[in-house]
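Take a look at this one chain, the form predicted alone, written out in structure tokens.
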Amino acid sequence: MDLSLSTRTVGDRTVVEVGGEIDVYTAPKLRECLVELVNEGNYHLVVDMEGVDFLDSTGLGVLVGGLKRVRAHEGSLRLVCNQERILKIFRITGLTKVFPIHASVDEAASATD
């Protein structure tokens, strides 16, 4: 399966809508998108993972790398996910302590840093 990416702005946040699988084959596409957004000066990102069917360790690494990039600019990276199978990956790896995870884009966009 492929990876689909689209971006939009909600308030002062840039939302990256992700669909499909984030794995060793598709993760570089997500990494490129996040790097480009930060290079363009977008430091407050929301990654909407509602359309993600699969996430592996490579995808987790890309998200952690994106978080490091925005934090280097005093920014934030919030995740939107309420799919139990994806949330379980974040819980098992302890990344629920690293990433703010929200149930909706509106909730993530309105959260204070």
The other form holds:
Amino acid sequence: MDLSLSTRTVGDRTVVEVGGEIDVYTAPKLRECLVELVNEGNYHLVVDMEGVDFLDSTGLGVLVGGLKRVRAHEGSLRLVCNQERILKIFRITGLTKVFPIHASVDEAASATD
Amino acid sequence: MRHDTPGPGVGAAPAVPSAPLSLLLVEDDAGDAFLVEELLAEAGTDVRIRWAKSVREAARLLNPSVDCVLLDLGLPDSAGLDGLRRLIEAAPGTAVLVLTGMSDAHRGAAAVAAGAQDYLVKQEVDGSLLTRSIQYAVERKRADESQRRLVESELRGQENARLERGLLPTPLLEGSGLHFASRYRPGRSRALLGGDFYDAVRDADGTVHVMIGDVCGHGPDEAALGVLLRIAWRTLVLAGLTGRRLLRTLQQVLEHERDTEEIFATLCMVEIPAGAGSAGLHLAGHPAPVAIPRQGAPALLPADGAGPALGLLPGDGGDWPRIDVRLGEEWQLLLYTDGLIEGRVGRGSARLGEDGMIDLLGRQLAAGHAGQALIDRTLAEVERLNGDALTDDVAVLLLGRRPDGPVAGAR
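Please could you give me the other form, the form predicted in complex with the partner chain, since above is the form predicted alone?
Shown next: the complete complex, the earlier chain at its head.
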């Protein structure tokens, strides 16, 4: 299983659509993508996790790293996720307190704190 | 180290290649290039030659299927040994043989010092010498490469063994009357260690403290951080610190010691006062342990009040309140890292999960397995369902009290 990534712009947000499995093998690809987006000046990111089948702790670390990068530029990183098994991982690790999690890309793209 | 006249007895006998040797000839003089082809054809050498007229062109043609580069040191764009160095850099695993003229034979030795396998003086070369030199260079390069890989994997193995010893200690439980068993399995990814760690310590009051944790990510840095956190934890426990204060201190240690801000660690900690029949559980982003009752099915302990993983919230963020757990007279607790529940079930992307793991554990208990065998059977079953060794590493430990059962202190 591989990881698919595609990015698009919605308003002033950059949406990263992630599909497949984020694990020790594929997480570097996601890290690279997030680092590149931040380096290009995209500081308000929405990571759409609806197509993610599996997420391990390395993947969580990459998301946390992404958040710390955008925050350094006063940016934001929002997640879109409705899948119970992925949400459970966020709850157990306490990441629900770190990431705003939304039910849809539209909701995430229009959200303000 | 070079040989002047390679003969049948020189070096290891070249393996008979099943496919023709692939030679990249780097030569600007069409006459010399033709001569090389003629010499090899005359000697009946099974070789496929590609011809590059410059180092620049050669660098473009280089790929892993090239067995040997034959480089004329007199090319316009290979001033000094720069051309040679560029080619070695472009294909570090490919053998390089250099050709020199009569007048600059001394440069051949310098080329060997710079990394070429051998040199030949053009005017002295015949077909059989050229053939043997190419075969020798290829074989020697292969031998060097496998030697290098062997040394690297030995070093990595030794380092992993050192780290593993640090991650997985001998528990200090003497006198506790509890039985303890544990197992650690490194993940499949190139025998690379993850950052799973655990420890068990009985303090001066007789309270038993047991902990399991996981540094997110994989590799020697994460494993080293796991060792560090385990030792910090043991030190803090022995110094009398417990509960949320211990976790807050441990989080500070992690924040100071981690390499990047991406790193966090999950941790599950249980505190069992002597003879109390109850325990205090603290969860920091870690899955809850499984309670195995004397009768009935195993079940997850409640995780209400669980706090975030260590290193996740900036500054003093995070709180890890004590969760009270009734244990009773006879009890067992199974602590584990997420590798145990992340194994695949079947071909798709489905994973075992907590519920699947508990069912599986229940079946092993029903089959009468206990102690070390219970852990080992459970792990074996998780791996069987996964279809292969698990991707992530796994640590599992079992701690319990049997009123009249055997008492063990070591794993």
